[in-house]
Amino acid sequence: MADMTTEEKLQGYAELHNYGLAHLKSSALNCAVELGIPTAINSCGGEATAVDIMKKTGLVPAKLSHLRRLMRVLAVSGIFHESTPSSLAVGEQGETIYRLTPASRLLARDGKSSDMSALLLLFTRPDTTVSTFFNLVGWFRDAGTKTPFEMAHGMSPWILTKMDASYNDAMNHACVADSDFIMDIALKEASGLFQGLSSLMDVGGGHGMVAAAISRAFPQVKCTVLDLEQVISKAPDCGTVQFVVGDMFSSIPPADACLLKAVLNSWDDDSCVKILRRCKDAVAEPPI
């Protein structure tokens, strides 16, 4: 292997730092959402200084310099846009102004736009999602068939939702936020998919946000959600969606079509094939 040039060495050195410390970016974003920083900027009209953010979020003044560092990390990462007032004279220093980007706009809780903060908090949840990947070396060396999540936590995510109420709530809130966001776009861009259906089974449909959106747009479609008891028990009654407690690996009630949203992402190939076979059986049977 040929010797590297000084430029190549420095480039590699910088990339190692970037990858090795990449977890700081997601940790900083998690912190910003927990503190309510995107919401604070939004409530200031879409732009705010660190002092404004400090006041809006209730942080103590002693943390102001650290808040500026946090905002700098997130600005470099593209979560916020930063600038200084254009009216400043040459050489004059002014307070940096932070504005929302498309990503952080989705994290502002204003009751109007899509709020994806629950999904982001699930992605960056330290004790479950993040810790799943702490021992990938052990997982690769293990001859068993457990997923990294099962090796880290001793059970699948769906069993954990039954055992851990906090994780169950986090999962449900994240799924609701994701479904609300996706269906707003899907019903505008791909509404033809639901034309001609009289019944639809949302497999692993959580709290029924997807099914409810379809039901509102297509009242003639009878929408049903199939999910686990710990999920269904906390689902709100929207009046237009039927909820059924069940196991998608065992059987799926019959319908004209089965909808799978992000369900297959959590399972290995064999499990996915089994779920798809249950869906095929459900569609093949005459709907009730």
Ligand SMILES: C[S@@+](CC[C@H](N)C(=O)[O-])C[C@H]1O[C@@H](n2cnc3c(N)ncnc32)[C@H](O)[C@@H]1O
The other form holds:
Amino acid sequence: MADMTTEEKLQGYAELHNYGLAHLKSSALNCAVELGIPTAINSCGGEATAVDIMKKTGLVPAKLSHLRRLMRVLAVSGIFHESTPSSLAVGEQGETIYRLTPASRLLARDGKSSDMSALLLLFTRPDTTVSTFFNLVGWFRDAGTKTPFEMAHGMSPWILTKMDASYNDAMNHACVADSDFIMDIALKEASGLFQGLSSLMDVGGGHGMVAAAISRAFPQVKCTVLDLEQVISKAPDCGTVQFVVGDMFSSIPPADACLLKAVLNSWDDDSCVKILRRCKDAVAEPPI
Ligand SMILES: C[S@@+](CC[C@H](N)C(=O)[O-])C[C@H]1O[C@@H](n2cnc3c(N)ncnc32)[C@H](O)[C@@H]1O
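Now show me the form predicted together with the named molecule; what you just gave was the form predicted alone.
Following is the full complex, with the preceding chain placed first.
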């Protein structure tokens, strides 16, 4: 291997620090959401100093300097925008002002616009999502067929939602937040997809946010959600969506079309083929 230039060595060194400590960015973001920092900045009119944020989030003054460091990490990562007033007299110290960026605007809870906090909290959930990847090397060295999730937790995510109410809630809230956000855009940009349907089966449709949005936009489409018992039993009744407890690997009730959103990505290829075969059977049968 040819010798590296000093510039290459320093670039490699910086990249190793960046990647090796990248988990701090994710932990910092989880902390900011748990503390309610995006909501705090939003409630200050969209811009706030560290002192404003400290007061709004109820932190003690002893943590102020650490809060500034947290905000620094997140500003460098593009989660917040930071600026220091430039028109200061010599010797005067300006307070850094933090503003929301498009990413953190999606994390501010104002009761009006999309709130992706629940999805972010699932992505960064320490005891289930993050810990899944603690022993990837053990998974690579294992000759079995378990997924990293199964190896870390002893079961699939969809058994864990049955066993662990808090994980079930976290998963369902995350799916609702994601669907709420994406359906707004999907119905504006691709509503043609649903024209002409009279029935739709949302397979693994969770709490029915997607189905409810489609049935609001297309009242003539009879929307049904198929999901597991632990999910359906907690789904809110929106009045227009029918919920069915079932297993998509066994049988899917007939409909004009099946919808799969954020379902296939958690299965291997063979399982995806099985699910798609059940969908094919469902759309081949005349709807009841
Ligand atoms: C990531 S969530 C997506 C939920 C919804 N489609 C959305 O995008 O908001 C995957 C869903 O698949 C459901 N699921 C997993 N295994 C299933 C099975 N065998 N039969 C039916 N649903 C299942 C889960 O309970 C969960 O609600």
